[in-house]
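Have a look below at one chain only, the form predicted alone, in structure tokens format.
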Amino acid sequence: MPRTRHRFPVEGPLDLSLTFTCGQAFRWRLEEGAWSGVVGGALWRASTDARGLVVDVDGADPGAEVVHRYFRLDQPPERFLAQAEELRALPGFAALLGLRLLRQEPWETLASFLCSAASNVRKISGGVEGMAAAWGDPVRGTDRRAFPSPSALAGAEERDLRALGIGFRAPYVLGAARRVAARDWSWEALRRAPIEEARTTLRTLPGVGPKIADCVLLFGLDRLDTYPVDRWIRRATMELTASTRARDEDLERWSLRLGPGRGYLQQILFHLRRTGGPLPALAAARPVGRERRRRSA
């Protein structure tokens, strides 16, 4: 199958290295000067030059529009600062605006983040690649494989998943595959549902708690109205608000002030805090959660 090349002009910054290594996707790797990753049933090779983004596709070509949307080229990063311009003053924040929030396939996103519990990017990537190698369809003309469908993975044995290094997460991945493979599961319904209803539905799946549910909504279902809270975002948000005690729901409630692009800003704050250390409090910061309620009592 011949290779298809797509070329796009880019509005705003684009940093492919940051985009692929910030913890949102797990099947991209740097090879011979280009980033190589399996998306759907094809191998994509992404690079940049003076004219913008270049994506070469080996395998079934999804079309230019799909590639354009995957990299969120329709939404320049700086537009997400419309209600959160104060974040730009954080040390190192502006340099991270080249991070693009990828529009990923929801089932692969779910399975990947189920593998993320108490793990790191290297182990998560190993587990995801292992599942693809064992149960995924081959990508023509390459040595890579597509991520397996829920029905393909539903027939696996738990011991086989554990052998890939997934460990205690194996029954969650297997249980989720069997549940999603059922006819009554609809990703499109979750895209349209009120956010709390979508979260509740996702949390009926094995191993899915608040953080994984929000990651699936953000990275797999294009729900920028989420603000996944993990240990890094908890630290970042409490530092930004000069708080010492707060519940995750208090931190998420605070995030509403960041506007409709808070999901994108969450990913930048996550990467900034994880790689750069503590953040300074924002100007006129007010503690969130229990401290604020105690003071107003």
Second form
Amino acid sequence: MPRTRHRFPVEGPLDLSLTFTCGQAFRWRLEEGAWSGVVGGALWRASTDARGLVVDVDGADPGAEVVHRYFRLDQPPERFLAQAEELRALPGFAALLGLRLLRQEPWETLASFLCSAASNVRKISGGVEGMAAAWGDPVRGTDRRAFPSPSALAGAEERDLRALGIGFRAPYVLGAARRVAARDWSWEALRRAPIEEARTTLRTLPGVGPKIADCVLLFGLDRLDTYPVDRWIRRATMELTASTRARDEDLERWSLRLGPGRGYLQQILFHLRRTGGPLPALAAARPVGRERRRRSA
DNA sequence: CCACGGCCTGATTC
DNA sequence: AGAATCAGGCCGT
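So the form predicted alone is up there; where is the form predicted in complex with the DNA?
What follows is the whole complex; the chain from before opens it.
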């Protein structure tokens, strides 16, 4: 079986464990000391050594450039911190800079996050892996399968999807697969569209609201100028700004100050809040949204 | 515009 | 133990 080894020097910290388990991707697992995951039609095995990142590919090799881009090695973390001096100083923040935002395939990202509503990483992974097992093409030389195409999934029966444990999300995945498989759907157009237009288009898909639309843009369409507001980010941002009555929309507007790389910061804040508990208010904190006016004396 | 309950299901909590 | 309760939302009312 074909196997290709790619090596890359890495600028800045890289923490594969954090990167694969932080909840942006769902098909990576630790096996025999290396992280292995299916990307496209091949099995990748990733590890680090003193010289940087090592990726062994089983199956059709996509080429070094594709692997390099997948790991976003062209954009080291430092690049995203220019407008986030205050966040850098948060306890525990610096240790998370090894988290890298992957560039994933948009359809797989969409299907995965459709399964994320009121769920958790473990359960989402089960659903995603189950879809691959049932409708994906085998990866030669391995026991795993590629994530199925929209048209492959569009032909599935809802009960078979439900059998994977994704529950009420099954019709969303099916409906979205059918729409995306249609001729008039274009991921490339979405990549180039103004951000609001892209969000609006994504939200026409069943099961896609503001949060999932932003996740697809952030993780699947290389749009780091998004700030998906979920439960955890809501809490984190409210605490950072000392707010009590902010709407998601207000929190998102606040995030604009974090700059065009705010999506990366969002993922770090997500992990920080989820694993570390409440965050301290920033020095310059000012409540956002519909706070009651302080009565003047 | 806002608030609320329902939705599958499995893990955690009481 | 067996019954609530809760999860990285969305949708309809």
